[in-house]
Amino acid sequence: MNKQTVQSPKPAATAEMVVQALSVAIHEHRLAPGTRLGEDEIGEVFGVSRTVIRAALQSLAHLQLVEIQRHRGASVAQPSLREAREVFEARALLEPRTARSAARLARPDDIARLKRHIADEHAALAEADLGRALRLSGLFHIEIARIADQATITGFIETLIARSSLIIALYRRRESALCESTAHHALVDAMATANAARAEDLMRNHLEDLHSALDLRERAAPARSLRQALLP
């Protein structure tokens, strides 16, 4: 008698899983700013209830990746021109000093991790996956803040990086709005030699370059199907 193979049921997605999937799709620009996030459609994609979806959207709103409006529902956030300027001004105040601190504290395993991170960025660019490269670039900056061992500032930088991803999606005018590979290499080299002053200067110049790559004029975000953005 042949035994039939019984497959275990696929575990239901949790709110945390939905948050992660939507967050990655937003950071990789598969979900453009302004995209409506319908509860029914998301629930169908993930096979979960509206209660789970609402919890996930509230979490994303807390991270400032999603805007929820009464009677209009949720959509991917669309930072204004004023917000775009303020975000990069805030990054220019925080991140150079954070890079200085990280250069003083970085250990060999920190440097190795940053180098692996750069390799992942290069792989994404080689595959013409600009969205993934952008997300990895943001994570690189967050990792530097973590190396600096400044938990409160790291939290601020994580929020600013999330807003930066949306800003770049809306206002990018050239691909150099992606972090230049040479800029990240130079930062890691400065940190590897504990050159705190150089790390600070490099981060400041790097952020100025990113800011200058933005076209701060209002323009409509391209429409994209929610299902297309979330399903492989």
Second form
Number of protein chains: 2
Amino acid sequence: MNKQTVQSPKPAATAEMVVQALSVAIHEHRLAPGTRLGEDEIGEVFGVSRTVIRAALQSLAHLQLVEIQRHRGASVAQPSLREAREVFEARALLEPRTARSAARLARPDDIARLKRHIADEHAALAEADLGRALRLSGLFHIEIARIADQATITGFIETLIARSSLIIALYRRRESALCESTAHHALVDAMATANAARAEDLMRNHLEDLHSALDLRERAAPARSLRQALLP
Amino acid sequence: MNKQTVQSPKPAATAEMVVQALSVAIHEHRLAPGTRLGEDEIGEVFGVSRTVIRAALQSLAHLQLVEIQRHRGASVAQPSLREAREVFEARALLEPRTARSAARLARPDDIARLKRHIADEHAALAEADLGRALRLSGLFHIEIARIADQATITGFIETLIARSSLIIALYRRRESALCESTAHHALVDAMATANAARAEDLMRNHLEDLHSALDLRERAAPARSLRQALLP
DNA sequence: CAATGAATGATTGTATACAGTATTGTGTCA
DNA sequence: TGACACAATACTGTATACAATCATTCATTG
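Give me the form predicted together with the DNA now, not the form predicted on its own.
So here's everything in the complex, that chain up top.
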């Protein structure tokens, strides 16, 4: 169906393919925060040596999707409460302004692409494929940054979205409807009419909604390991 | 003198040490944009194998300090005119707000540290060590971000400062005095009196000054390679 | 029986060997 | 003389072997 599920076992995979596959798995919450990522194990799955896997894991570490501890290997990152707050503060700083620029620069085909995106989200939700819907929702934000035509800021937003996925996995309030695409729809409408100020406001509100769908109150930090969680 | 010049040839270096050493060399403009970075050559210098060097170069590539082309190796990055503009737009978006937060949060020892920083800059300028002065100037901005206590945004600013160093190397107007630390001094004063709004303004103006000290007018982009420069 | 310690196993860190690709140099032909 | 094809070279891409470190287990001891 979709070309993104790179689970092919036999053909030699490149580092970038491994990064992509692991990213998608993490974004779709098929790899939970804290999951250990052994080099040999992943290498067998993709049919390549540890050399390639190490490069991929380092890339993911730079994106802060995985954490690498010296002599202890890699595992899916577990953003702390503090990091979670920081990520949403950064998003609040970057994305509304970016949405404003995007609304000014958006061309008809950009709008069309965004609308297709929203349709895909709806489809994923209809199939009850929560993971995919969540990932597409993130891609929607990235698409807006791309329209704003600022590669540097887009790169920042990409890492923030990636980490947001982990944060949602860790701190989502039970059953909170994070994927309400009505906000996305309103944003596209504002952009279609080049209403930059409104796009900025809508994005700000949308981020606040996302933020309030999380439970970021002070509490015991999620355990970094089983032992740490159960012993003390 | 300063411990940062990690040029020790014999003892085994770790990847992070190589990253640090190359970063400093690039920041101090001892490695010019475009310089090829052969793996064997660097490996000999630091007395480690290509494995370690490759990891270091990949880290630097993620920071966008070096560019890696498949099968063609790494070289010191050459930000395009467009990238240069983007970096300063991003800085204009992030740093003034960060300075505002820093001014609110700064504690006496933070102020003292910043003042020592400025003194170091003066000393470097007195010794006509332009490279070191430039690097310290960048560290000053990073220090402010640290005071604002937002690790995520600080990380973004660090990469922007790093790239700014390359941009300055490529696009500085002849003899422009980029290192006027009077602006830094005024900033520290505003922070010392917790004048957040003034700190934000000063940072904005300071960035505009930096920006206008560059020649970012449209022109032939600097060549990525000799062939690209001469053939078409 | 709990606690400490050493031995074992598993996993990562590093070096090296080999394969593949891009570049450079050389020779031939028009 | 100049352009093109081909061989040689240098470099990166990948796999693998070995060393170092950490985690676990099991035996020993108070």
